[in-house]
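As a starting point, one isolated chain is supplied in C-alpha cells, in the form predicted alone.
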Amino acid sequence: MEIQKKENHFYMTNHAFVMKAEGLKKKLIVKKEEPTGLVTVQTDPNAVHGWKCKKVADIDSLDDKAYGKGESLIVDFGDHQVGYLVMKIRPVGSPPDAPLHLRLTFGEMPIEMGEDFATYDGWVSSSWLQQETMHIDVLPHVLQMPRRYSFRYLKIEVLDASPKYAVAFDEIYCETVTSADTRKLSPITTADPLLAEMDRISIKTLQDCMQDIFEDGPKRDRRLWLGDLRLQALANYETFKNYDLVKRCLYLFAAVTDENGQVSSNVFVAPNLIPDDTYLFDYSSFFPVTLYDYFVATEDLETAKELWPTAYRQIELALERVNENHLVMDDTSGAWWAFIDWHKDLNKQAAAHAILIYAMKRALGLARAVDDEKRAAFLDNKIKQMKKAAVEYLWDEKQQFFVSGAERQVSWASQVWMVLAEVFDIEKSSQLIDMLLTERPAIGPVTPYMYHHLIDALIMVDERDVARQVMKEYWGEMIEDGADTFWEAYDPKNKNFSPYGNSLINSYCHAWSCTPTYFIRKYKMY
C-alpha cells in the first residue's frame, strides 16, 4: 500500500489490486460503421430541444458532389456510433494551392447539429462538446481522427479553400470500440414492440458505454463512476455476461481509496489510475452492493473474500454520519454529500438512510459468505436499529410518508428509497407505493438513475404490471423523442432539463439509463 498525493489529494493506492484490474483489460471489439444517408436540421417547436434532422438524400449520393468554401453537410449513421472517425477526402478541379480548412461537429443529437457552440452558457467545461477545426495541407488526404467521439450525425463544413478547387469525400466511416461481445446476447420474444425496441436501445445503450471500464457516458464523462457502474453490472449480467468487466472495475475503486480506505464517487484510468476527489456517501455505500450483486452473479468466492475488508470498511464510514438514534444526519451546509438523484431541491437525509440499510442488508449477504460472524452479527443488529429509527423519527403518520430533512420533505426518492430498504413489510410497502403513485409529490424523480429504482421498488412490492407501464411510458417516450440510446436526465413535463444549465452538454447515451433491458430480461417482463 502506497499513499500519494494528487494536488491536495492524498489517496492509497493498492498495486496488487492495480496488476490484478489490468490483467483482466481486455482487446476492444472493433466494426466499421458507415452513414446510411445526408441530413438537414430544422427548427421544430414539436421537437425535444426544438430541433429536428430531416434526411434529403442516400449516402451515395456524395459520390457526385463536391464541396467548397462555405458549404457543408451533414452525415447520418443512422445510429449511435462510439469510436474513431476516418474520411478519405480528394480535391476536385484545380491542383490545391492552399490548404483545406475543415470544422467537424459530432452529435448524438439534433440539436448539437442545430445549435452554435459559441452560445454555449453552461457549468460544465464546453471542451466536452465534440468539435474539431483543423487544416489540411496536403491532398487527396485520409483524415483518421484520433481521438474517440460519441454520435449518431457528423457535420461537415468547409470553412475555407481556395477558389481553384473543390474537395469530395469517397469514404466516411467509424471503426467503433466496445468490449461488448454481442454473440453473447440471448434473443427474447415478445409480440409487444415497444418492450422490443426498448430491450433494443437499452442494449446499444450498455455496448456503447462498454470500454476498457463501464464508462458513465462515452460523450462526457468517459469516466468509471460507482453509481453508474452498479446499474451497468446488474444490466451486463442478462445481456453480455462479461463478468471480468465488472470484477475488474471493482479492483479499480478498491485500488485507490482515500486515506481512510474511502472509495471514491468515481476513478479516472488514464494516464494512470487516480481516483476523483468526490466523495459520496450513497455512492462509497454502494460498493458493497456492487460486489454483492457480483458475488451473486458468479459465485467467485475469492473476490468476495479479497474484497470485503474494502467493502466492510464503506459501511463503517458510513455509519460515522448516524447520530446516537440511529439516524444518518442531513447536512445543511450546501455540500455535495449524496448524490440520489438530480432534483434541485430534494432533501437526501431521508433516502441516504434507506441507502445505507439497503446497502448493510448487502454487506450483511457478504459477510455469511465470507464467514464473518462477527461483522454479521453487528450489520444484523445495526440494519434493526436504523429500520426502527426511519419509523420513529421520518415516518409521517398523518401524511402516510417519510420525510426528510428539518422541512420534513416528502419526496418519491424517500418512499422508493425505504421501500428497497423493506423498512416495512410488504403489505405495508405496497401501500406506501400506492399512496406515492396517487398523491404523487412534487418533489420527483428527473433522471433515469432515479426511475430505475422506481420500477425496482414496483417490483418488489410485486406490482410489476404496473413497472412495465411506468418503464414504458417514461423510457417509451424518451423513444419517441428520438433517443437510438438512453439519456443522462430526461424529465417528460421539462424537455429541455439539464443538471448543467445547457441541453448542448447532457450525455445523451449514458449508462445508469440502460437497466430496462435488466428489468424485461430478468423479470421476464415481455
The other form holds:
Number of protein chains: 2
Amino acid sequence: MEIQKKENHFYMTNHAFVMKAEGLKKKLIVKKEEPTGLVTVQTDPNAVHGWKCKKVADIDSLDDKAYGKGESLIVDFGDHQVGYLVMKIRPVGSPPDAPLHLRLTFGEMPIEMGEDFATYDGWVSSSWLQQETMHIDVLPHVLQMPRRYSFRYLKIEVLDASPKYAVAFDEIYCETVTSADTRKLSPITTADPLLAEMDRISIKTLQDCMQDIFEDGPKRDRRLWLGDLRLQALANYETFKNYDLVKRCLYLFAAVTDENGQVSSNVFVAPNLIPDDTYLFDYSSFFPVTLYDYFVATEDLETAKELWPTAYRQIELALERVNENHLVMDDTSGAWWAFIDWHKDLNKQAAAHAILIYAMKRALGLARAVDDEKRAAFLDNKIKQMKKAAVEYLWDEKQQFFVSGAERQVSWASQVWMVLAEVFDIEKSSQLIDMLLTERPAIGPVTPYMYHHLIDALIMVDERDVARQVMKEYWGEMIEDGADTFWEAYDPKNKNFSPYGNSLINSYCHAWSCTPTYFIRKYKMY
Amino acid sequence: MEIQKKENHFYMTNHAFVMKAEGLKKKLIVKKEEPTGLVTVQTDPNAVHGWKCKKVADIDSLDDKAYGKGESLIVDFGDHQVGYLVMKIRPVGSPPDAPLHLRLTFGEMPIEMGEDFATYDGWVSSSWLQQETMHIDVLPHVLQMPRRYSFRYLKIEVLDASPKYAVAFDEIYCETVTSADTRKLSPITTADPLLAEMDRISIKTLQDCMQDIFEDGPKRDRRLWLGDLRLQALANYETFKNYDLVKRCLYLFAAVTDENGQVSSNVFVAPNLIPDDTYLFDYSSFFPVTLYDYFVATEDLETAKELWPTAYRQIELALERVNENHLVMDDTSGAWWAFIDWHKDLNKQAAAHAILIYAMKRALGLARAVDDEKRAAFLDNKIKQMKKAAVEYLWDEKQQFFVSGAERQVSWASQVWMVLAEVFDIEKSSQLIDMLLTERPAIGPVTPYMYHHLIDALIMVDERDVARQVMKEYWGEMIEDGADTFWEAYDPKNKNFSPYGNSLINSYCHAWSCTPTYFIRKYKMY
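Since the structure above is the form predicted alone, I would like to see how the form predicted together with a further copy of the same chain looks, so please show that one next.
Up next: the whole complex, starting with the chain shown before.
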C-alpha cells in the first residue's frame, strides 16, 4: 500500500463554514485524576504483547522515597486518561547543584512501559511514542507538561540529579479533558455483567476521544477522520448527545475540499483548518451518510439543507469511478484508494461498490428531506442500477459469495457491506451472513471498525442474538486481555497484530472501537 | 577528594541584606545574534580533544534544504553565545500528520558536537550536558527554548517527522543576555595583536559570565562562587565597571551564612537565596579580600562598614584553624577543606596559610577604613605572627622552597601564595619566583585560576615582562587551540585534562579565566 502524498496540494476554503465550525467550539470539561498505585512491569508469555503490570504499592507510598540517578518508578492511574500531567518535584539532600534530568514515558498499555522505544521499527512516525526527556533547572518545581498525553501508566526515570541530591514526588495528577458531558448519560440495567462492562468501556473510549473534535485516537493520530466520525456520532447520539460537536465536524469537512469539491478523508485543525492530502473513496462517501444520521438524530433541517450540496457532490465524484456497467472500478495500481479495513490483502472493489450504494440510499433520504426531487429521482435510479450490477458482476452463484477484484477474492468485508447495502432482501442477506459465519473466509476483519459493520449487518438481518454473541466474543476478549478503553486494532487470532508493523504505536483508545454502546443502547440488547 | 554534603543544613538569613541584594538586581541587556554558517564536525588528532568543526556552507544556504527523518545539521554562531534560542520551523510536503521529534545539542566546543553524550562518565552530573529532545505537535512553529544555553555550535537532529513531510529552518537566532554594558569599555591600543586578542577574549568571557550574578560558568555551574567572584570583580573594575553587581554579590554572600557566621563557598539564587553546604577555607577568607577590593575601586564606605562584621567574622573563623604555633593546620581526613587549584595531588596547607595572611592584610585595610582600631591592631599582630610561622615551619632552607603538609610537598601553589602573602621582602620573593620558574616542581598549576595567581605574583615582584610572557604563553596557546572564550581548565601538557574525568562537561567560558584583561589594563601591559 502506498500512502497518498500530493505534490501540489490545493484546496478550497468556504469561509462561512469555517466560521460556523469555530462558533460551535466549546470549552472542554476538565477533571483532576490521581494515580492509584505504583506498579512494576514484567514479561508474561500469556499477556497481550508479552507484558503485564503488577501492583507493588499504594500511591501513598510515593511520599516515602527519594529517587536518585538511575532510579525509576511506574505510576498507575488505574484507568485510561487523556490530559495534562502535573507533578510536584521536591529535592532531597543538599541544595540541587545541577539540573534534574528526567525522562517521562506515558503508556496506554504495559508494552509501552516494558519495551525500549528505541526498538520501534513501524512505518508510521515514531514521534507518536509518548516519551519526553527534560532538564529542570530550579527545584522545587511544579512540572506542568504542555503537551496532552493519552495513558494509564507513567514511567518516571531520573536520568541524573547529582551526587548531592535526589528527588521526591509529592503530588502527581492528570488534568483530564473531554467535550463529553457524563451528566447526559442514562444508566442502563442489565443482568449481564459483560454487557454492562462493554457499555462502560465503550463510553469511556468515546469520552476520551471527544475533544475539540471527534479524534480517532487521543494518542495517535488525534485527528478528525470521516470514517471514525461516522461511528462516533452514532455512539454519541445514544450516550453524550453532543450534537453540536457532530455539527462542528461536518462543517469542518465541508469547509475545506479539493478543487473538485471532494471532502478529505481527514482534516487537521491546527495551526488552522487544513484538509489532509489523502482522499479515500469510502470515507468521502460517508459524508452524506454522517449528515443523514445527524439529521435523523436531530431533525436539524437547516444544517441538512446547507450541507446538502457538499454531500451530494461526494456521490457525484464517487460515481465517476463507476463504469458503463454501473460497477465501481477496482484499482490495479497499488494506490490506497479506499480504506474498508486494515487487512493487508483485502481487495476493496466489492466493499466500495456496496458502500456507494449504502451512501446513495442515505443521500436519497437527504434529497427527500430537503425537497431535491430531481436528485432524489436520479439517486433512486442509480441505486437500482448499481444493486443490479452488484449481483450481475460480483455475485458468485457457485460459491454463494460476493467476489472482489480481478482475482475474485472472497472476503468478510465484501459480504458484510453487500448486506448493509441491502443488495439482497433480508432472507437472502441472512443466508449470506450465516454462510459467512460458517465458512469463515481467510480474509477476515482485523479491526473493531470492520467488526462494527459485521454486527450492524447481523442486526440488519434481524439476527440480534448472534450479533450480541459475536460482539461479546470479540470485545469481551479484548476486555479479558486488559482493555481499559477499546483498541484500534485487535485480531484475536494474532494478538500482536499492528497495522503499522509494531504494537508500540497502536492506539489503545480508538474511536471506531466504541460502538458496542451504540448497539447495546439503540437496539436494547441488554 | 570527598565532596561536602551536610546531613543537617542550617543557615542564617539576614533579611535586610537579602532585600538590599534584590534591590540591586537589574534588567539584563538583550541582543539578537544570528549564526554565521553551517559546519560539519570531524576527528582531527591535532585538535584539542581530537575534534574540529569545518565550515561547509554560508548560513544563507539554510533556506535551501528540508530535513527529514534521520537528517541533521550543525549551525555555527561564529562566537560564544549565552542566551535563549529561537527557531522558526516550517513543514515541507504534506500537512504534518505526526509530531516533529527534534534533538538539539548545544556546544561551546567541537567535542560537544562530535562525541555522543551517552559516553559521558565524569563525576559531576551529566545533566549539565546541553541536549534536549522535544516533540512539536503543530507546525509551522516558532520554537522558543525556555532554558538558557551557553554555546557556539548548535546541532539539530530530526529524529522523526513522517514519510509525508520534512522541515525547513527559516530563521535561527539567539537572544543573548548579559549584565555587562559594552558601552562602558575603553579601547586600548597595542602593537601586539596577541595581547589585543587576549584582552578581547577575556572581556567576552567576563561578559558572558555576567548575568543576574557573576556566574562561574554560564554552561556549568551557573553559580556564584566566592573565588570566581573575586577575580571577576577585579576584571570588571578595569572594563565594564558594573560596581552594583559586585555589591549585590557581596550582600548575597553576607545574607546567608552558617550558624557560626561563615559565608559559603557559593550560593544559589533560585528558587530563592540558599547557601551551598560546601564551606571552603580559602573561599570564605576571600570575602574580606573581595570587599576590600570593592572598597578600593568604589570608595563606598557605607557598604564597607555594613559588611565589615561579616568580613571580620571570616578571619575569626579561619583563625580557629590556626594552632598555637600560629600555623594553619593541614587536613589529614581527605576532606575537601580548601580549593586552591584542581591539581588532584596538591597539598593545601601552605597555600591556605598564605591565603589567610593575604586576607588578613586586606581585612586590616578595611579595619582602618572603618575605624576599627582594636581589630586593626589585632590583625596587624596576627599577620606578623603568621608570617613568622610560615618561615619557621614551612620554609625549607635547603630546597629554597616552601613545603606543605606532613610530606613536605613542594608545589607551585605554595610558592605563589607565599609571594602574594608578602612573607618575604620583594627581593627574596623575586628569587623564589625565579627559582620556581627554573625548577618547575611537578605539582603545577592546572587552571587559569592558579595561573592568575602566578601572574599576580610575578607582578608583585616587579617582573612584568616575565608576567606578560607567561600570560601570553598560557592564554595564547588556549587561543591557538580555538578558545572563543577562556576555559575553566587548561593544562598545556595534557590538553584533555578535566577536573571531572571527562572533557565534555568542562566549562569553556569560565569566569576565573578572564583576568588577562585585568593585568593588561591595570598594569598597562600593552
